[in-house]
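A lone chain, given as structure tokens: the form predicted on its own.
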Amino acid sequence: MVLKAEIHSHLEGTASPALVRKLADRHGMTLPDSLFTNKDSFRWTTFLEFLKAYDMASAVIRTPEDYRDVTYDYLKRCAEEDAIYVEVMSSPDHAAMAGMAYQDHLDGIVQGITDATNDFGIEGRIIVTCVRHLGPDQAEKVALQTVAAPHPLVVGFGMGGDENAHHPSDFAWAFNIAHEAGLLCNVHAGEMAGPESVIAALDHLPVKRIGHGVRSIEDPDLVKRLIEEDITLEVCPGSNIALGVFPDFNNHSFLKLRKAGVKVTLNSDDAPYFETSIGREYLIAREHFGLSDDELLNLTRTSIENSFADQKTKLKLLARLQST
């Protein structure tokens, strides 16, 4: 058994097709048949189609109870695969689209984490994210909402969405609001766009981690910078292959980045959309990257050490690793 940790997972994107249908039924909503495949997975082909499917499925999450159920269900699945720590990225913008206030969405997530911790012993934390393609003004609103309602389980601020929309500098004000309030920051970069996306993020945003960042390998100077500035990459191999960032695992940059000395971690991103899980990501690392159990455990340690959790929680989790 290898204990696991995940620091890059979009909460709304963790809901399985079965749970999405259940929540739709709860609210009397009819989902289009085009949302699902014959194999009961989410249907999409391109990245933009994935974002549309994601938005459509997320629209069924409409109440604090829904957010509680999505959070609890995901942490339960992670715990069943021996995960002891998970950071979920929540999207107040998706909650607002479904008619929910920020505090209501937060209350539901907190309840889900609390219940899962009590039932399964798994620790969970929240990174509030803005959506890049909704623009910098909306990102600022999300940042202001986040800092106006602090909670000990909310430990970070980040940004997802279409990486090719806007420039990172456009979001500097939003990130600085969160950073000055004591939240640690991450941002998606170097996935659907090249290394220049990562460079721009590092130049303009107060980030300690990069979501994905796998295309950093294309720029040797950037690789050196990631090491020098102690930046951790939240790598999601299964997602990268599903989205065509790399043609296959043999061509993935994970091992090259790791060998160069960059801090890399394993994560599932939007697990049901890519037919993966945190357990499968560790299996990929074992079968395709040739990592031993000790090396996998070291990746878990890297995730915990570079998580946004408080120091007391980190030490408690690291002690659990030591005891295995």
Second form
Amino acid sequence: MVLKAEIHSHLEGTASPALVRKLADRHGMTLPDSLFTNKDSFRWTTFLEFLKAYDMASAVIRTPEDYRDVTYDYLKRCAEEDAIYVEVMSSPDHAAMAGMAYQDHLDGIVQGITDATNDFGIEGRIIVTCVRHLGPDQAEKVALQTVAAPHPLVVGFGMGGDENAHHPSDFAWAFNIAHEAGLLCNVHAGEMAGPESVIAALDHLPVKRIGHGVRSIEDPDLVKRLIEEDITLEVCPGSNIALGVFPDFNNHSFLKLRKAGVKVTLNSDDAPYFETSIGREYLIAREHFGLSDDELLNLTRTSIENSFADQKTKLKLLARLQST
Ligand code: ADE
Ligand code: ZN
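With the form predicted on its own done, generate the form predicted in complex with adenine in the same format.
All chains and molecules follow, beginning with the one already shown.
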């Protein structure tokens, strides 16, 4: 048994088709059949269609209780696969589109984490995340909401969405608000765009980690920079193959980045959309990347060491790894 940790998963994107249907029933909402496949997974083909399906499914998360249930359900599944720490990215923009105030969405997530910690011993933290294609003004609003309502479980600020919309410099203001308030930052880059997107993110945003960053391998100078600046990549192999970033696992950059000395970690991104889980990502790393149990445990160590949790929590989690 290998203990696991995850530092890149989108909370709204963790809700399974079954849970999405349950929440829709709870609110008397009818979802289009086209949202699901016959196998009861989510239906999408391109990245932009994936984002649309994600938006549609997220619209059923409408109350603090819903957010609590989505969070609890996900952390339970992670704990069942031997995860001891999970950072979830929450999206106040999706909550707002479903009619919820920032504080209500946060209260629900905090309750979900607290209940899951009590029931399964798993630790959870929150990275509040803005949506790139909604633009810099909206991102600034989210940053201001985040710093106006600090909570010990909210440890980070980040950005997902369409990487080809806007430029990282447009979001410097929003990120600086969060960073100056003590939040650690990450940003999606080098997933749906090339190394120049990662360079722009590093040039303009106060980030410690890059979401994905897997296309950095195309630029040797950038690979050097990632090592020199001690940037951790939140790699999501199953997501990358599902979204066509690489044709297959043999062509994935994970091993090359790792061999070069870049800090890499394993993550599921949006588990049900990519028919994955944190457990499956570790299995992929074992079967396709040939990693041993010791090497997998070292990846867990990298995730914990570079998580956004406080030092005391990190030491407690690292001690748990030591005792296995
Ligand atoms: N939002 C949810 N999943 C995402 C991904 N893989 N890339 C960018 N934005 C996202
Ligand atoms: Zn992501």
